[in-house]
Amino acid sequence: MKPYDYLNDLDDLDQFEAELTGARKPKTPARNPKKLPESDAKFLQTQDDSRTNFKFTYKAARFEEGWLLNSLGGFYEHQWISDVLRKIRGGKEASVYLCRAGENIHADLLAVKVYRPRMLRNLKQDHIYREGRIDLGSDGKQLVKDADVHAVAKRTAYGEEIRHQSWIAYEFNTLRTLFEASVDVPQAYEMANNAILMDYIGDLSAAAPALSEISLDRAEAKELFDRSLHNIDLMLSKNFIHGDLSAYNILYWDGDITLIDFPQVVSPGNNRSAYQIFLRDVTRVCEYFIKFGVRANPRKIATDLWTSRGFHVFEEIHPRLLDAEDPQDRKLWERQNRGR
């Protein structure tokens, strides 16, 4: 059975969104209700003997818990993790659990980032992250076969899933390269058909907080902003930008920060919206920090940063993200243009 047949009839889309989302599952007209198939029903017990062991702590809901034990099931097997504990965040894209490690990572617990569905990821516009990217296969190499290639062109649906694990397949080597580069990221140790297993940041009582969550004295507030301004000068220096960073994807724990969420990681080189992304990264850390008294220009942040990786300064927003989702991102170019 491939990834998600399970999740086939629009009653149990319906439902699984209502239930990631913590929304209520939309009324709809009184029918006579449809079973799901037998093999379907029975999906617990149709995985290998390792997998029908994996029962975990947190107590997941009916299509949840499917999707994780489909998502995990493999690093369960190879002892990576024992345990799901508890779900740490969610969001549009992925969910956030808590796992206690397995015999083969030294580790006492890990993060691992579930990435929701194709079916019900949100991100209308990830062809402008997309842009000067080869496509990734699941190994995180390039793709070779021409079927594959083919079926990415063609947006068939293998295609899509090809695009899909192509997502995850980005963020996964991007925090490898940037943990070796010692950016302030969480180490990633293995990657699956659906999820990423990583650092966790916290303890057994709590996780990490996102700097938006916290309020700061002005020394320690100008202490991280320099901090978070290495880190996105490192990451530059590896020819790499964040795509989405803010206050919101840096979490804070015992004085110290960790930048997550890279899978809309741009290339500074092979993307025409390169600079406007980076432009807007350092806009929105700036944002954030002048709330506790920093001063900081992020236009000329960011331009000199830029300069003297070597790349030039395109000024002209791109329409695409003029086109941006995000209401609050069209604010934030209004404010850029107005700043130059």
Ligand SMILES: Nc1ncnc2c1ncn2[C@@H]1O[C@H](COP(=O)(O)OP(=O)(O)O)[C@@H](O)[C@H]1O
Second form
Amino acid sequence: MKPYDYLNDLDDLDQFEAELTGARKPKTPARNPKKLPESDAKFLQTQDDSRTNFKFTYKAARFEEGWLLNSLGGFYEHQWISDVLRKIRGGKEASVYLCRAGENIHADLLAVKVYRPRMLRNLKQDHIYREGRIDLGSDGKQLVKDADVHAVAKRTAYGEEIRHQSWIAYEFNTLRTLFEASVDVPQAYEMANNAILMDYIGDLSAAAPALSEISLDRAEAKELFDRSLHNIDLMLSKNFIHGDLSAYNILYWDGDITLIDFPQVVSPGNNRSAYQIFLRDVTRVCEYFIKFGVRANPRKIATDLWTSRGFHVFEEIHPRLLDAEDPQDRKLWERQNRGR
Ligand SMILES: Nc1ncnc2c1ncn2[C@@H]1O[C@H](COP(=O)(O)OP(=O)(O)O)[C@@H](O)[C@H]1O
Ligand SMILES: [Mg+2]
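What's the form predicted together with the named molecule like, now that we've got the form predicted on its own?
Now the complete complex, all chains and molecules, led by this one.
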């Protein structure tokens, strides 16, 4: 699949969104396809041929179907998936679908998270998470072309697409690294320009609920609380802060937990808001378990975990400072950070 080719389907997606929300969108004229060199045309032709065989069980709305065919066609061609069975959850930023694995992945069922191109609009505070990040391309590697780096900085339409791609690459790379490190996350198998293929948590009849949807007795709550903190600490030891951790992003299945939803990960030593983001993650997790009788002091837990991993607590940074992206301010922070 070529990067950004789903952009050609934005008109369809607009229509799909309009159907979902009941809003009326003005019709946009169809775009004239660009003439391709013969070799590329042949390549696309073969892809299209095999994609036309991609029929799935899930009854998608008309425009959703086009969107899925476009997003998941590559997974189907590579025999990583053979069918889309149903939608697990549709959200503002992404929809997650249950798939039957294809011959080339040793699994029965898989989950695929398909991002909407609109995702960035919802990330109003994205600069806070982006600080200290290196943008990644569709191959999951650091951007190398100056033109791409420039486009991101200038926020051109193309640059926004690269940013979008970079969030997805971050989620994919993070899942891979954390799975290797034995953090309780789904194993991620493949990434396309707007989709991630990973282990499915649940069974054919039901997907795993999030902690937010279930109640726990006190003994199990204590056990899962300890397990959550173990995961948070293990992530920190690998230089990752989840950044949006809460009972909504921890799945529960068969007595075990699985952490999901990683596009906004933050690096603890490279982002001035890192401690605040970390504290918020720890606090949200504590608040959930406190409801079931677990005793926890989030601020103390966060500080202890943070400092025992050798990081310095910057509690005094005002959020406005973080908006400023002031190089002087950043230098000051780096000096303090080195002194830790
Ligand atoms: N691997 C998975 N197995 C089962 N269900 C999943 C899986 N990944 C996500 N889900 C379901 O899809 C929902 C949305 O996924 P998530 O990654 O949290 O995206 P977002 O919250 O950004 O829409 C989750 O709350 C969960 O219900
Ligand atoms: Mg989520």
